[in-house]
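A single chain comes next, written as structure tokens; it is the form predicted on its own.
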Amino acid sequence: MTETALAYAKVNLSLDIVSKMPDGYHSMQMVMQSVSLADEITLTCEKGEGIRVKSELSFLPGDARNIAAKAALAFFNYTAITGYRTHIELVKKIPVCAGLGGGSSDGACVLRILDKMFKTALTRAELEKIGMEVGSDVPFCIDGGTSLAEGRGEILTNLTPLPECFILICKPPFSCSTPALFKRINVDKIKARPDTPGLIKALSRSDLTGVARRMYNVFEDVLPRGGREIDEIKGVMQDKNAIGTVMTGSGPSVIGLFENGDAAQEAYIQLRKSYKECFLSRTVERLGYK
């Protein structure tokens, strides 16, 4: 049996950090939308044991360190089916360590064809609880679209979906540790946060001018190095006329959004000559799981 799919990535328009829960993770609030830049993974299932990943990438793992790996042996576990070998092909599209969750839409895409290919019929809450046990973007990426991310990131509220747009993504050549952002942060000494409720009206009003100029990621304040090359990139694509910027996840990548294509071709152009790693990109909306 095999089957393929896209795995779309997600980007954040808005992250807040409310609170230090008591097991030591941070409750976060966040907005977050999924665009049309995808793996495409193609998993094959015949008889047999074992779970590998293939990549062109020669160092992501390819054993269950690997996150879509890890998303199929939750499955199994989950599902208690047994006696099939799992081969998992990755083309990589998505830039790894960039904030755009790869890895996590990876792992919900290796769920949803798992879901398919043995018409196991999960609903849409019991994919996301076996997604929380691989990682606390999948839940989100399991249907996608744009919604309100709460808690570790598996307290999902559909939202009004983000008008359609242009969605520039630009990945400068450095990682962002997010453990080590987390310890920079003091949720009591943050002083600038997003309007999430304001962001969550202009969705509902599907005033995309309304939700770029609310986009605020409280990360940014709190990076260790790389922050003016971020304002950079702001920089460029403001100039061409991008109606928001922010940082997305725990980056580096920025996203611009843009009402006209023209624009943002032009900023990807402009980027494109400094940075290797530019998308352009369109929203997703929700795959329609219940």
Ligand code: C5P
Contents of the next structure:
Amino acid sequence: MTETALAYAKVNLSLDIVSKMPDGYHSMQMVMQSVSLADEITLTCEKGEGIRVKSELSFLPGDARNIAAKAALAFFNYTAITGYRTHIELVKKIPVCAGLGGGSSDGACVLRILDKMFKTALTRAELEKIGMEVGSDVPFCIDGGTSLAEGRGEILTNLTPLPECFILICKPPFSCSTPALFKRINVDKIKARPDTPGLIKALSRSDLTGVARRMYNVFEDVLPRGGREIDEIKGVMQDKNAIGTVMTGSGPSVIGLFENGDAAQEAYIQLRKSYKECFLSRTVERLGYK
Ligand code: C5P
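To test you: the structure above is the form predicted on its own. What is the structure of the form predicted together with cytidine-5'-monophosphate (C5P)?
In what comes next, the whole complex appears, and the chain from above leads the way.
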């Protein structure tokens, strides 16, 4: 049995850290959006055993350390299905360690494919629960679209879809460690936070400018390095009429929202002169899992 599907990247329109929980994880408030930049996943199951992951990126693990393999393992544990050898082939388009949820989206896509392949008819809630064992952003990536993610990322509320727009993504050539960034956060000392209720209200009015104006990520204020580069990327996007810019997730990718496709294209061309990893993408709506 073989199935192929797309795993869409996610961006944060906002990221706020509400508190530190007793288990060391942080309670979050994030407005998340799926975008058309996507990995392609081909999954094959045959009689046998073991899970292998293959991709053209030699540094990605091919064994159970890979989030795609972890997701397959979690699916088989949950459903008690045994006796299959699973081969997962990833065509990676989403940059790795970029704040774009590439690994999480791959994990969620593997869960969706396996549910379809084995006709297990799991509900969205079940897939999200399995996803949570695999990574904090996996539950959002099950159904995608526009959502508020709270708790560790598992408490999801569907929001009014972001009005169609162009989302330019630019990843500067360094990476940020997510656990290291969380360690730099002192929740009581966060000075500026996103106006999450205002952002949600702007979404409900389909007010793209209102959304763009309220985009904010508290991680931007504790970056150990690269802050200047992030500001430079934002500056180029703003010069080309981006209506809002923000760093996504734990970075370092920066997104710019554009109403106008030509302006987004111009910003893309300008940024490509300095940055290899630039992507002009569109919004993607919820897949529609029940
Ligand atoms: O769950 P995930 O593997 O994506 O998280 C990576 C790391 O980020 C965790 O080990 C933890 O240190 C930190 N984290 C956190 N609070 C969250 C999500 C992640 O402290 N809500």
